[in-house]
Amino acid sequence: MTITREAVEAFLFHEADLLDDMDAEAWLALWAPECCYWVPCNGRDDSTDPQRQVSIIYDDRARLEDRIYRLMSSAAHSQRPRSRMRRVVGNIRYEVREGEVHTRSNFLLAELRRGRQEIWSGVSQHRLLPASDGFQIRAKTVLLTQSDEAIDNLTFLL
């Protein structure tokens, strides 16, 4: 697979579409068997050690599968009704290191639920593994701008 800016951007935009459409099963299929999905409490940088400090989300593959199962079942009461979301992904930068594609992009996410709109923003960092049909996500870190503020409901996917 040839790694190009266009391919990296297309993958990140595709992931954003899946998240906005709450197509969680298709989103889960983007992930590598060994993976890490992390949203630290201190969203200003990624120097936090998730093994020693509290995280908003710190999932391996098994926990990510549990999260998706719960979200798609009737057990996720905080997602009744489901959040309606649209996000913009921009300022995409990438580089290839040791066989992985490391990306850094900004996002702005509008979430509407029960007549209340929240605006979420931050930086997403992906570590992507090139695959025959695109990429697999080995790791995703979401540095929320408001991660150290009170967060009411974050049961959807970032």
Second form
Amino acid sequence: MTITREAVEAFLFHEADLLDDMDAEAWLALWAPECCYWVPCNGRDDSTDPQRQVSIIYDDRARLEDRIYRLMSSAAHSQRPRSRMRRVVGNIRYEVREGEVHTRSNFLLAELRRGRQEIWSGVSQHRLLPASDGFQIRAKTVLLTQSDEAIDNLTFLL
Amino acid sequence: MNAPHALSDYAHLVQPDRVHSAIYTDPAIFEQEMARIFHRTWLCVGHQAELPNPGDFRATTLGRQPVIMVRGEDGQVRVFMNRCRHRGMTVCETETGNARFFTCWYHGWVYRNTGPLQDVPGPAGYGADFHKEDFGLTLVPRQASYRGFVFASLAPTGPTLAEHLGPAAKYLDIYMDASPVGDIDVTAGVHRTRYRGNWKFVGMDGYHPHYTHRSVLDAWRRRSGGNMADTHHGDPFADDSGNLTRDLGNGHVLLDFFPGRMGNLDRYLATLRKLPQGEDYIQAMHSAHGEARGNELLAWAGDPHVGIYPNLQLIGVQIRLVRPLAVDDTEVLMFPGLLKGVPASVNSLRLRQHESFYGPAGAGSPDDAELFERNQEGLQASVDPWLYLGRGLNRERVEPDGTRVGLVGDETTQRGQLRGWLELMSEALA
Ligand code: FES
Ligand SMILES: [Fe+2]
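Switch from the form predicted on its own to the form predicted in complex with the partner chain and print that structure.
Shown next: the complete complex, the earlier chain at its head.
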């Protein structure tokens, strides 16, 4: 496929819809067989070493599958009921490096659950592999604005 | 409703097999907990390994009182009240960092990281009876440490730390001695979590995993052919697992998984051997501690699963500190400890194991938090105000040293913590 801004935006917007609708299986299908889903902690960014620093999330493919499996279970109490969410993805920048598309975008997410609404925000960095029908996610790093605050429940997907 | 006088009758509220919901819901009792427990007994402030360099600090609270734990330029770790000696502003406004001086930005008094007052703007305005030496940062009334865990007490007198820990001290050893050099690194950061529920819900509960954590147990079973994790064989929470609960006195309790883990040692060693240089870790433990003790410590996997009353727990790889914010609001800090003297792969595994269950996006902590919040809601139904905590009373043993032992799912731990609570709450304030 040809890499255009339109195609990159369409993919990020599609991903945002799947996340908001908690269509976790369809979201999982976007990921490459070897992948990394990373949410650093303590206000750190992607220059930190996840082998020496704790992360909020540092999933390889197997851990990501476990996460989705658990989330779909009827006993994932912290998502019973589910979070209701809408996010806006914007400020999208991208560049093509060695056949991969590196994107950087902002998100603003309103999350409502059990009478409490939280506003989450941050920067998402995607590494996308062009595929026949769009892209596959090789890596996604989310720099969450709240990553050094006390958080009660981050079991929905960013 | 409860008559006010009954609510200060703590022995009525905490009975051998039941407890009154007021201790989880009543703001007045929470205030008494601050005064009688958190502003008096030994609290863990953190581990000194979080502050490897001179000037490293963490600002936190002991109960309601702000403090700074800082490694001074002389290498000593001290706990100061985070309060300017002039008019009382906090002198440290960030949670962590490194500082040679703490500057109070109200009027500019400057303190060394060892405590003394260094500078006062416009010293000519102070008379001859003003001596800077009298205005250093105030130390906590009592400070002591064990294996690098820094404890402080806001009461000038009381039991020593050794008396307070009693038989629980050896479980701090088990946490530290998972390292062949007996030391840890606490610079990997912290998971800060929070729930809208009472602080005492962070218990030590071997009865809840089958339900609270069913989603995780299912996910683990799916991966590991019926076992819950590499350290456990079969179901560690089953009454017939051989695992135990212990009440060590003074509110300290543990889930003792050692029997099951020792039985599963070979499987766990096989997991370690699959790591790059994993065999080196096993060998290092054997040469540091001898083969028998080394194997015991490997089986423990540095996870004593102990609660040191009231605010420290050592669970999995983490140092967990509990900070009550209000009667129905609690912050829990989870510091994963890395081992010194081990291959990098062992520490990577520790981090990944920790993240998979704990923290705000883990598979376990958020479900605990969710149920604690539902517990807080349920306790508002005070028509029948009693919580029943009698599981295992019919089979609890008292050991010769006075500690009590139950099966892993027995409420020996809850009863032990509440016995510690009752002792502290009943003791008159000095
Ligand atoms: S209150 Fe600190 S300098 Fe005045
Ligand atoms: Fe739990």
